[in-house]
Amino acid sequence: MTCPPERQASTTIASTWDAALYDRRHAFVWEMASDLVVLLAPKHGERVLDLGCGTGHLTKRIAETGATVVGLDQSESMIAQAKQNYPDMTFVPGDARDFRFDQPFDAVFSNAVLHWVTPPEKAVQCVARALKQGGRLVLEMGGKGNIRALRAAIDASLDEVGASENKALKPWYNPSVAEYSGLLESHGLLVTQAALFSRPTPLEGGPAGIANWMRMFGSMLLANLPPATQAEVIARIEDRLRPSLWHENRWVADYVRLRVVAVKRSVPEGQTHPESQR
């Protein structure tokens, strides 16, 4: 499948994911989202889409409630690992900005994914189309202010090694409550809960926590640099962040999360939301 130019950047990012590293060193991504599954409150027999399912751990938790769950992810590496982890479950490759299913869903669930997706309105259009009338969206993503200190250290370190142009490769979209709520509601999704909150997040790997994070989530910023320069950038980032993010022999990332619950608004019989038909 070929991608239009507007989707090439995220396609490239997805192709760099290391699913084995993700499972081995970044379990916090799904472990810290257990209460998001509680918020979703999946019911037996419901049809749920896990949008950006990664290696399938939260997809499995949702399925354990008796819901029928489909996991979708753009990364072939993630999908392959998810199928290996849970061979009896359904995982399919797909782009969050361009997917369709024959049957609508009672709920769409998404954790730590939508801050990677641009333009964001494309994903929202697909979600609105995928939901039944009255169906719900439950999501968590990086919000406004997310990894502010880490991003500043990355920028300064790239400048120092003569790779300032790499700063333009940062893919993260971190909206405010007002920005994302307005986007959802403009596509027929009524926001019923929304919160922006700080969640300092310990990174796995002890002293290697920042290096692991960069190789997993910042690899696109380093990919065109020689290995020695990559190592130098990471070392400079660590030096800058040590006074603020190194605590009790571990790195603690300055995460800010945006959590939203929205419901697809009902419309009179025989009518549809215009955005759901795009």
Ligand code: BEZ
Contents of the next structure:
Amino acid sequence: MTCPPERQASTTIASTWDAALYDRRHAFVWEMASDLVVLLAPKHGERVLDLGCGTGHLTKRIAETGATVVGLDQSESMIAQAKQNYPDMTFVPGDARDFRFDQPFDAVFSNAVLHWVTPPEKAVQCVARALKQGGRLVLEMGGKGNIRALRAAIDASLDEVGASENKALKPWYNPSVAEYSGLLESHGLLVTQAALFSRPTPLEGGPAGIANWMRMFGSMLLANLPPATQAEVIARIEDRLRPSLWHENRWVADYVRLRVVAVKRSVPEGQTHPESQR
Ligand code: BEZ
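Any chance you could show the form predicted in complex with benzoic acid after that form predicted on its own?
Full assembly next; the chain just shown is listed first.
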């Protein structure tokens, strides 16, 4: 049985997401990660947590192997859409930095979520606690160097319209292999695989790809600006990026992925790891 996860008092970016827009225009987020499910290799009867399940498409993919999957997401609208997409599955609202279940998991899976989660230690602590001894974490997130060109174009465009103060917003956490591996290992999770790789990612919507992406993922950087200024910023971002990210009638975002597999260490008898105690 699942304990209702405690909620953070603060409103975060994820709680204001438009789940319908996500499903309609951002299928690449889960379509490009189907090999992450292969890496997870879920088995019949295993208990798996999909941390930051969004609208549930990968949760469903994992469940098709016969595993019992719980999808957790902070966004109420994502959870509502996931339940609508897959009414027979279990989706619960909860914060990646503050969740607790009373039954441990064989595996925690997370795709394209942990770059939104700060402080990262809190999420890693919750994951370590949620896993059985010997259980595994399989994750993919934006890693060091992710969307470098996109972010530079956003910042330069904000400067040009007199909104330089918005550059102070840093919504994304993109660690290196060393940084994230160190974090996991300090919480009792032994890293068995880690890779940082470039994955140019075509955006949906043809010429509107950058505008769609900004609406879905970058709206907090423009939120205080009048609609006409927002449109101007987006047009300037497009102009700056056209030479590098516009390829054959579509925008291709400069994504860099950090992919990690880690195992919850078995603790020698008589010892406990402070961060992973149940
Ligand atoms: C990413 O998947 O890397 C990402 C998505 C939205 C905003 C920033 C990064």
